[in-house]
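So this first bit is one chain, no partners, the form predicted alone, shown in structure tokens.
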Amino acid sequence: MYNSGMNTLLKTRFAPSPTGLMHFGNLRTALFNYLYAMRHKGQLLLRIEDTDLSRSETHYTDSILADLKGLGIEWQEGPYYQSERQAIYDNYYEILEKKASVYPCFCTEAQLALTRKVQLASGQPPRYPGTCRQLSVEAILSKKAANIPFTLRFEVSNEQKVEFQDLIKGEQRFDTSHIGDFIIRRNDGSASFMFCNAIDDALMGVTHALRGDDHLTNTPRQILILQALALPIPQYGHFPTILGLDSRPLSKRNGSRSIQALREEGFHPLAILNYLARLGHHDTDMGLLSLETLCEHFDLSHISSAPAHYDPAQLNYWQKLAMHQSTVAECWQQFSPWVKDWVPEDKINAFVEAIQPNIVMPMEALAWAQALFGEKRVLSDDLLKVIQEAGVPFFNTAIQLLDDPTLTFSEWMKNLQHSTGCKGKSLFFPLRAALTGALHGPELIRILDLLGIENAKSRLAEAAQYAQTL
């Protein structure tokens, strides 16, 4: 059952519309109500707002609702699915009908386009101009009997002021002479979101409404509904839009990633969670937090007044804390869709513990099991290089040492330099070179544990000979 919205329990809400893939702005949105809500021991419910039946599919809600479950933001309440609702929606149209407060409009999408056309070359807001209100009861019925396609629109008093405490944006006031009448319910019959949208806050009890700024307009509008139904009205909170590179709102043009498609590409759930809690929300503690610890520092009063601009580096800084602090068993999984076909089952922990300082993405992990456990290698021209510099001699040097078994590591590495007289880079570069095929990566002590004895003698034989043909 619903909350009737008299108790005190409080709950915010994050309702999606599935027409798209679920973007930062959403999650952001869907985070800030989750971490609010569990901060002061509240509820999330979830909404699916599908009333838009032509552009809601089935797969966009799977994908959100896998989204929100692998980065562990959990609901309490819901899913509820408004295209389910209708007959609700049909009541409350009734008693505004009844109350006199709404009434048809069959004005076409091209007579409206040109009233706002005109409206702004005169340097007026485009609002309607209220070309229907007036039209009488036989007129209407007439329309109605020809079949004319017609919207419902909510009448707007233009001597009215609507007051509200944005819980982040503080005192706000709207004059109702520049809303204008709305519409509440398409030409098709279904609810329009500004409608069904505040009627089921009410009813299902959301106590506290946050979201963007681009719906702080929509607000004043919702209000008067609920007025006008003696329903209960949200406390409501906006907050600053998300810019993108070019300092424009957020959108695919210009750096947003859907999260279904960061998830494939692995990024941590962590990370995901600490970079979108700081876009715009400030916190003192810059560590990698855990989702609880999220919530008791979420705070309404440390919303930046300001736009919040993403930043792809400050993820990947994200990214690279949250895979370098997890254990080994979770970089295993997220390591294994890539290498699992690569990397020996008992070689799994020491794989993992070696290349795990060295990782930011878990893709990256195919490339360290291929060099490590890949049968043909091929050299780039600076890797040859290295080798050539080295020289024969060195790589002899180094595989005559590994014959003596009771070397530790330090001991082969401090004989080889007394040997060849290399340090520093030319001796851990043509090391690396010829066991891994980079210059760079995991400890070389990790390296031959990986490798094995016998394979990286096999390895520095080869380099030994690109030395000797090159």
The other form holds:
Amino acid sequence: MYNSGMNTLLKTRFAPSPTGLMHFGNLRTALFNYLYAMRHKGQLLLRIEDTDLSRSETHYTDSILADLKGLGIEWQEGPYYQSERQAIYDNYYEILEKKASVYPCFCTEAQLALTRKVQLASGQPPRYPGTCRQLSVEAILSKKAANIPFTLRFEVSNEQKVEFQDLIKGEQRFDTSHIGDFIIRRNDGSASFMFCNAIDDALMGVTHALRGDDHLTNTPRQILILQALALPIPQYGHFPTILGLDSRPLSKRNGSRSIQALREEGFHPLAILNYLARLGHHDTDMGLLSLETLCEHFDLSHISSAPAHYDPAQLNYWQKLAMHQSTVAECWQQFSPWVKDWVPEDKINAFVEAIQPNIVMPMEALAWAQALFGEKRVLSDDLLKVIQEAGVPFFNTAIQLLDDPTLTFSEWMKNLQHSTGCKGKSLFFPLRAALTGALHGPELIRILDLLGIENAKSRLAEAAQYAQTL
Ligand code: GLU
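For comparison with the form predicted alone, please write out the form predicted together with glutamic acid (GLU).
Below: every chain and molecule of the assembly, starting with the one above.
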């Protein structure tokens, strides 16, 4: 059973609707609620808002839970499923019916759409005109007897003020005349978001509801419901939503991707978390921080009042930091799904240490594993040109010098430079081209070590052959 919040425990919640995969917007909501709760030694509750059965899918719930777990966002309570709580909502509908605060509405979607159109055309904000509010008891009974579907509307009296202190946006004031009677139960009997979200916050002892400001106009309605039922009202905080760099709502078109896709691609959890913790939330520390430290730094007063803009380049910046700060064991854990069939057991550490500074995404390890441990390298025209320019004697000298076991790597390079007269790029590029099939990459000393002398010699000999035949 949930903790009703009768004590003073600070409790936030993450309440996703499982109608799609998790994206940056909802993950940031989860993260901010988590950080705030942990910062204040409170708890995070997880509630799956799945009353809209036509749009909710179990695999989305599974994916959301996997994302949260995979990123280390732990909840202390739940998950609760609203689809299992209908009896609780029914009980509160009954209370409201008894208080005559609600009424059945038989208006069809088409009628409502038409009214909205007319209102918008005449410059008025769309609101329910109260058509069914006046229905007589007889009319209601006869419509019900005729099995006409109906929703349940919450009656909002005009010219009242709903005020609350938003934790992020400050004082908020709404005039009920602009709200209109709103639906709290759908015509299939299920609870609307507006209703069960508010009821559950109250019943579950949620003290702080932090969410995107796309919900700001729902808040006065939810406060009215809770007031009518004499239920506790949480403190609300609405933060600006995330936009794309083009200032449009985030979508595939401006680079938004699901968290599941990013995790599958190998983005490091700390990269995602550090980026999101900075997205619309100011932190002077630009280092890669642990989740614990992100909690310590989290402060609602550091949330910007302007919308945040998602920038994939910024995410890559954090990914690079996370990759470069990972331990060898952590790196191997990320690389191994891609390269475990390529890298010999006894070369794992040396391989990781060699390539770690050169890659950002774990999947890039594959190209290096293939280049270093694969049989054949495909050399592009650019590389063949470099090899040709170096010429046969260059590679033959390199091979001869490798035969001297007393030479260290730097002596080998020095002697090669001295004997061939090549230095800088004309020394490094042909060697890299021959040994790795690329002009840039891990340090040459590490490459030689990974390849072993015999293998390196045969690659250099292969290059000499190319140089001859080109
Ligand atoms: N289920 C709602 C959503 O996903 C929750 C909103 C809220 O946090 O109150 O948008």
